[in-house]
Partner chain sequence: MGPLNGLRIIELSSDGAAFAGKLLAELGADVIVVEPPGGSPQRAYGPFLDDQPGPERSLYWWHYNTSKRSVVIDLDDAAPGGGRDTFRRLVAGADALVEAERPGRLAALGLDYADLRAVKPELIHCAITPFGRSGPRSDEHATDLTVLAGSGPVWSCGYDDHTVPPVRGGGNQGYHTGGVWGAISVLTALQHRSAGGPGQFIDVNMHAASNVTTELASYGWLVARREVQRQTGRHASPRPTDATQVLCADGRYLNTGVPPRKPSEFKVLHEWLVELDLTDEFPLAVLLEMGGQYEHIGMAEIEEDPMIGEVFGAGRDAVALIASRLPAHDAFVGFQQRGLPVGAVFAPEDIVHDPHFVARGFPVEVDHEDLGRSFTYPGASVRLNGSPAVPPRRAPHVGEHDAEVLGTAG
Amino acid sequence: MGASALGHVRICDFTGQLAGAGATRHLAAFGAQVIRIEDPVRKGRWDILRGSPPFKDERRGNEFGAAFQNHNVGKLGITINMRTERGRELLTELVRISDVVTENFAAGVLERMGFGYEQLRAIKDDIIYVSNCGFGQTGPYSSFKSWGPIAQAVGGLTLTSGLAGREPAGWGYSYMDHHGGYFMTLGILAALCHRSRTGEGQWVDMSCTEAAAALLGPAVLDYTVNGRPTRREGSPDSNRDATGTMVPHGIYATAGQDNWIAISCRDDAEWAALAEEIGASWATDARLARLADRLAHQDALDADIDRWSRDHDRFELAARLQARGIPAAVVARPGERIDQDPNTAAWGLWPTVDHAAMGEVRVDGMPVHLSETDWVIDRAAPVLGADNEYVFGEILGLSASEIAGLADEGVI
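How about this chain only, in the form predicted alone?
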């Protein structure tokens, strides 16, 4: 609990997976003491990421899931068997000295365990309780369970992604979990600010599906004002500018296997510069000089640009286009972005931590820097129960013999 942006905050953390664990991860990076609570009976496997791929090497098991490691850096890890009376007493003691209790179980789970918001308030009247689930704690869908791709589909985002004339594509990954985590972080910080002014705690009810719907503003506005549905002839094409003001605007093949470049022209002058770079008669045709004409012939124009770009190295082409003032960038592979981009190194975006089981691993940094109280990630995710002695001993004040006895009795 040090002199950092959030060094005065202690979080009693039941979160897992991505949406919840990702939120408390951000807070830990800025100094919050996040005490992650896991079930010793189930070996922490409520969080399926604990032993799930990807893996660093050939080792497998409950401590080798890379996603778990990435989303729990900077946290303390303890185990409490909530089925036991003594375990519930320990949690009560921990809540009493915490500022925030966080979870992303299905709606009502923590309440059925005896630690819903009203029970938490009885323990500590200014506690901040944050629940994050697929559909929130109220409304007709509150009993539903969800994963990120489900929240994306129900929230309306999946419909907006894909290629014209094809089925909705979605993203094949729980990006909605990450987005939900950002909103959860925002909710926690807002509640902490409120408490600092008023002394009042509160319940922060979070719905990942509603977080998805909150991203639909332009699509909803276009339909309600203009009567244009998202899926109509030629739309959506997720590579193109949905507003129809930038043409060309897409992803084009370049030399080599599965190599691509993104190119956009914001106005006629940028198109003229691109046409000069291309140099072919079809590009300099006066019939493409104006936006309206390029928009009317966008399919043919994209095909022509794609044929032209296939003969060029993507890095060299991007550099030439940028030199002309044309927005262009290679479609980078993860390894290229992480290992070969000097800006990544300059930002310190991929710090290395020493994990008790995995050894040295790189993890996500934070894409923001504070000049006075910057983030720090120098502690790996905890192995199961790694900090039992510290939390129960140094923080809660139990003796070594008491802690050993709790372990023997299956309480921790």
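What we label the rigid core is the largest C-alpha set whose atoms superpose within 1.5 Å from one form to the other. For clarity, every value in this text was computed on a predicted model and none was experimentally measured. Positions refer to the first chain, counted from 1. Compared with the form predicted together with its partner chain:
- Taking 2 Å as the criterion, Gly217 does not count as shifted between the two forms: its C-alpha moves by less than this amount when the rigid core is aligned.
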Given for the second form:
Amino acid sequence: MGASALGHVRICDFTGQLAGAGATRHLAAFGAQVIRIEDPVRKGRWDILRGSPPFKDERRGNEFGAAFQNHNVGKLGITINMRTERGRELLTELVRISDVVTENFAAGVLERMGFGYEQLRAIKDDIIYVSNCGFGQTGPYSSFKSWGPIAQAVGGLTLTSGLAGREPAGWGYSYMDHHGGYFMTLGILAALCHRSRTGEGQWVDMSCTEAAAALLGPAVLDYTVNGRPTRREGSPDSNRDATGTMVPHGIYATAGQDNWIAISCRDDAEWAALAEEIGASWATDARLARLADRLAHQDALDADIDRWSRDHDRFELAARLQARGIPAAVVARPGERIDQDPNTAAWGLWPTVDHAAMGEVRVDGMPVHLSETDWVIDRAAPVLGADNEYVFGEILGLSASEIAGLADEGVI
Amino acid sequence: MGPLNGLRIIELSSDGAAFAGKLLAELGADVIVVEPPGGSPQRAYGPFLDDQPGPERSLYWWHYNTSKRSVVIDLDDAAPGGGRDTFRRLVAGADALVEAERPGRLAALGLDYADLRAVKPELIHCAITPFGRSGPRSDEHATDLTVLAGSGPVWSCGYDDHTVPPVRGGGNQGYHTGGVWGAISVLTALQHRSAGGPGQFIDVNMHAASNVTTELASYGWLVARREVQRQTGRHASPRPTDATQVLCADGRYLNTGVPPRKPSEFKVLHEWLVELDLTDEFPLAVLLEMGGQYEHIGMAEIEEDPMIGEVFGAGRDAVALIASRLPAHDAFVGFQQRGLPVGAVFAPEDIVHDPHFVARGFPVEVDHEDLGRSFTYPGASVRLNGSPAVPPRRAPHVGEHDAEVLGTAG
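We have the form predicted alone; now please give the form predicted together with its partner chain.
Next comes the full complex, and the chain you just saw is listed first.
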């Protein structure tokens, strides 16, 4: 194993769900020591994913939620009862030797526990504190609750996913929980860069809805510059290309049940190649040769392509179009992209970890490879309190009997 | 002063690299975008200022290139002192290169990592490609649409009616997902370098990035081979679930989120129904009063106890009824102020006037002094309270910074 990129970073981690836990997961994979703190009284269940589906087998309970497992690989897990004075002392000691404190509670929760930014800073002057919640810690909606679909709705992503003349299709999963985690990761890393240069820590107040709204810039500008609203006749129609440079650009039926192919032609030459593959007179018609003409006849063109493609096997068709240099891909089912795609296998995209309760489980890997300090995912999520002895003993220097005493007194 | 102040990033202008460069520029890095003679092809992407195409009028270009500087370099010019030499000289003064060229192109030009590290040993070279730099599919042609189709998102998005196509969400999110991983990786490599480590090469795979950005669709399959099916306006699921998107009185939509399960939630819901004078239309109101008596309603109890199932269903129906009688924004604020998490389905531009986003300073004015105007842009994805970035500058004109960056001998 090579060097790790973030081996010099220790994170005191209160995150949960995906939007928060996803962030520290990435940093752990690059070598940061992430110490996940959970409540022994409620058995860590503020993160509801701990005991939620999906499950690997028939076993249920606090250590069997596969989503929690997926989002917390590579982390250490300890328990601290923050209601006790000794518990708060232990947290204070941990903060003093940490670089970053992370959380995605509702706004203000950590502060009410006595560990807001000012208190954290009093413990360690250059601490980096990153909070991540749906609407941020300030502003009229700061007390509003959120999860992925709400951030997606308010940020504009739900409306901009759909076909013309229909209600919004939205995103069929919590896209913004993933991206909330990505942008939180970026915030943590940027704050570390700032500290490397200046020696200063800081507070990063992340808002998932802002991160979502920042993903739709050209649509916002079309309104603020040209006065054109997104809600208008024929819009949104998100399978089409919003830049007006690619036609055809769509998802078309293929042979079989619920089988689809995505095709886009980036220029007139790629359209000419597709027309040749289609081989019918409607396609090779000179009146479709130029982009402007295809834009004007896009509805009819899409209907013709759909009639043509539905007789073809989607995998064979995608291969034939790729051979002509045309961007095309099947709409892949989960099993197809996970178990049958040679590219994800060659990448090592689905590593296996050995979980103390669940046994062997496959998890999401990382979509990057670094030549000198690549990621490593070889450690499952911690079961509740799995690393109490290591963290309180090796890192904070308590004796075995002291640790046993803390457990007896309900502190950990 | 932004957190990345003092870092210089070179971006080879392309669809795949633009967002990574924008994120780094938002955080305060000096991002120099390299365009070919005549300007980046992205300058031909609509929409355009006043709908008139032109290299300085693309709103797409404007958005993705705020705060960057532009230089024009002809990478096909291999003559001594020509474009390739100029590019090498530029890279020699930079911390990182971000590019999204087709695999093999830079090697053919003598400008790949192996060549550039000879010029700048501590360089961080980040390549963002549809399938990674090597591997069985690395030569495939791709756009945002085909990447999202092949890597999972499209399978999960669309409508209950499966005779209409599944949907690619808008906004080029495949490029964004690859781009944010590019920015994350560059900063990770920079952290390693500032702790004494060497430069390195980063291989970002857009297809892999979207593959691990699909939540249950991936790990439901990984652990239990459960295949999700798309549904209108809500999570794709192995089993059909109830609708969560309600048409409001003003023709806009509300996402009703997770139905109430706490006694306090049933109580406020009942009170609000009374307040709106809707109890006559909602015979199940009595069930809401009962709901106030349960300590907590878990998913297991809902399946096992028929009475609890009825109460849970009444809560969901009451939310839908109230939402249908109010404008979407009033329903959003009203439910949230009562502690129930729901979200109005905003258009992207709604944040420009929304009091919350305005109060937080998210929409920002960008001065276009060349046009004698200023326009409102969405703000940065992440803002650092202790090192806020300088306000964004408008995107550069073609080669606007040739002289100051490359010198007159450029």
